[in-house]
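Quick heads-up: it's one chain on its own, the form predicted alone, in structure tokens.
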Amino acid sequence: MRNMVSDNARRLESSPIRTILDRASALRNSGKDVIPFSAGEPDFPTPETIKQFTMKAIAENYSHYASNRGLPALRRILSGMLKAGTSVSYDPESEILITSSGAEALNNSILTFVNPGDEVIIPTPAFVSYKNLVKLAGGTFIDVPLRPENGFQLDADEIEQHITPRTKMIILNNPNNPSGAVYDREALEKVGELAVRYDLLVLSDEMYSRLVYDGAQFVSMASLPGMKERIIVVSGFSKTYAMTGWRLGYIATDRTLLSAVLKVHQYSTTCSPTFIQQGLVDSLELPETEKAVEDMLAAFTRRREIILQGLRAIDGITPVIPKGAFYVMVDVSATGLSGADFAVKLLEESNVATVPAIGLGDSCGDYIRISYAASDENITEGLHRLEDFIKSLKKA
């Protein structure tokens, strides 16, 4: 039989994150106690208010189609949240779209605007989906490596050097997965000026916008001059509300752009689950929900301190201090191993699952990504195992 797989599908790469997660799951199923430093998934339960009101929505038969755009009441709530968090006004009727996960929001946004041959600039390290979705659309991924010595901050001059007549879009993730960088306003302003000067779109993944530390300030690129009409903001509920398995996200963008994304959405998922949307309508603005979120944010702040203190105390590795999200990039080159080899040996020999960062940027071969979205106990135990593992390398 001839090869039936499309050229675009063949261009895709397997996710290094999922590869590690699958192996960690297999080890766990065999009876191993695996420390989960790999998954970008809060270990908290979804807030009780959200669970209870979603079950209520099921009981009340919110089980039929919703508008392709999402429930109007949820879009109104999101419009208010976006205004409060970014100072940008989005019309809930024409500029907000509910999607089945942030992943779908990314997929639809890229498929809507990237043509075969278009170039898309992605500062790296970056979430693995961006590169592969650009490939799926037939576009060309343009890697702009960021410097660890600069905390993986944006460099507008580097970005400009990669702009060509074929450049269509810049993709940013702020706060960043995997580096934990929170981009400075000045750097964002310079990138925004480039987008205006060269007439480019910006896709801004703001999934971790509430997860910031050490006085860092999240700035949405949509709030900068001249940007709202050329920026697609993607976000969701997975990280802030511990709802990774619920698969609900959203897009906020200018109505002229959203009308095109809506057509792609109509032929991908049609609409997102109505009962989940109604559950959020009834619970998102409750003080109990916000209290649950604030408790999670406080726990992340504490866990970040625990993991950074532990990593700094281990000879042979160097963490790059994160200011947002719940990840830290760790340079392991002093051990004599690449990040990929280090991650595999650490998992197989010490049952600690981390992500080899080479899958998140070609210049990141010396790094692993550690997620501190794990319990305090798992973080403490994982640090002990990591230190013992590195000591064993020195003895070998």
Ligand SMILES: Cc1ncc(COP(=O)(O)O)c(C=O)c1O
Given for the second form:
Amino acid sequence: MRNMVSDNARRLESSPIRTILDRASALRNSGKDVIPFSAGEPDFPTPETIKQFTMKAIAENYSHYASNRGLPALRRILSGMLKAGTSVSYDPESEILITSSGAEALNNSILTFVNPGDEVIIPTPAFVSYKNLVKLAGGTFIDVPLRPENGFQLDADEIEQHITPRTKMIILNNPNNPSGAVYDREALEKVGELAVRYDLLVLSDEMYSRLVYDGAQFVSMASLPGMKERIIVVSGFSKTYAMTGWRLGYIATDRTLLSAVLKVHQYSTTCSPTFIQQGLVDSLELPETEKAVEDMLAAFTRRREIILQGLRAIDGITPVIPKGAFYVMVDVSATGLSGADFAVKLLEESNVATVPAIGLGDSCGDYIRISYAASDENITEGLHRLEDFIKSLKKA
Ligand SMILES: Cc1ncc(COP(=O)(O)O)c(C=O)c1O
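Hand over the structure of the form predicted together with this ligand; the form predicted alone is what we had up.
Now the complete complex, all chains and molecules, led by this one.
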């Protein structure tokens, strides 16, 4: 048989994160106690309120198709939350779309706006899906490396140097996975000016907007004057509400852009699970739900302190201080190993699972990504193993 795989699908790369996660789970299955510094998800259970009201929604037969846009009541709640969190007004009728995960929201947004041959600028390090979705749409991923010495802060000058007549979109992830950078208002304003001057769209992935620390302020790019009409905001419930397995997300954008995305969404998942949406309608605004989120935030704040203190004390590696999300990029080049070799050796010899950052940006070969979405005990144990591993490298 001929090779039937489409050219676009053939361009996709396997995720480096998957490879490590698969090996880590094989080690776990063989009885090894593996420290999970690789996970991109909170280790907490979903808040009780959300679980209870979703079970109620199932019992009450919310089991039929919902509107393609999502339940109106959920869109109204999200509109209120977006207004409170970002000061941007989105009309719940026409400017919010509920999707089956942030991943679907990204997929729908990129497939809606990227033509074959379009260039899409992605400041890196960045979440691995963006470049692959751009390839799936037939577009060209333009890697714009940000500087570790600036904490991987957004840099409009670097971005401008990569703009060409073929540039269609800039993808920003704020706060950033994997760097933990929280983009400051001034940098966002400068990038916004570029978007207007060169007539570009901005896909703003704000999945971690609630997870900021140390006085950092999350600013939604859509809140800057005149920007809403060219910003597609993608977000979801996975990280803030520890709902990674539920698969629910959303898009908020100007009505004209949203009506185009809606068509792609209709032909991908049609609508998102109705009982989950109803469960969220009944639980999202309850004080108990907010309390559960705040408890998680307090835990992440404490864990961030523990991991940074531990990493700073280890000779031979350099963490880049994160202000948001729950990841730290760590430069391991002083050990003489690439990030990829370091991550593999660390997993095999010390059973600590991290992510080699090379798949997250062309200039990230010296880095690993550590996730501190792990228990305090696992963080402490992981730091000990990391330190011993580096000492063993020096002796070898
Ligand atoms: C930056 C970012 N965006 C989007 C997603 C997708 O989230 P989900 O599909 O679980 O809603 C993730 C998940 O890791 C992420 O890190």
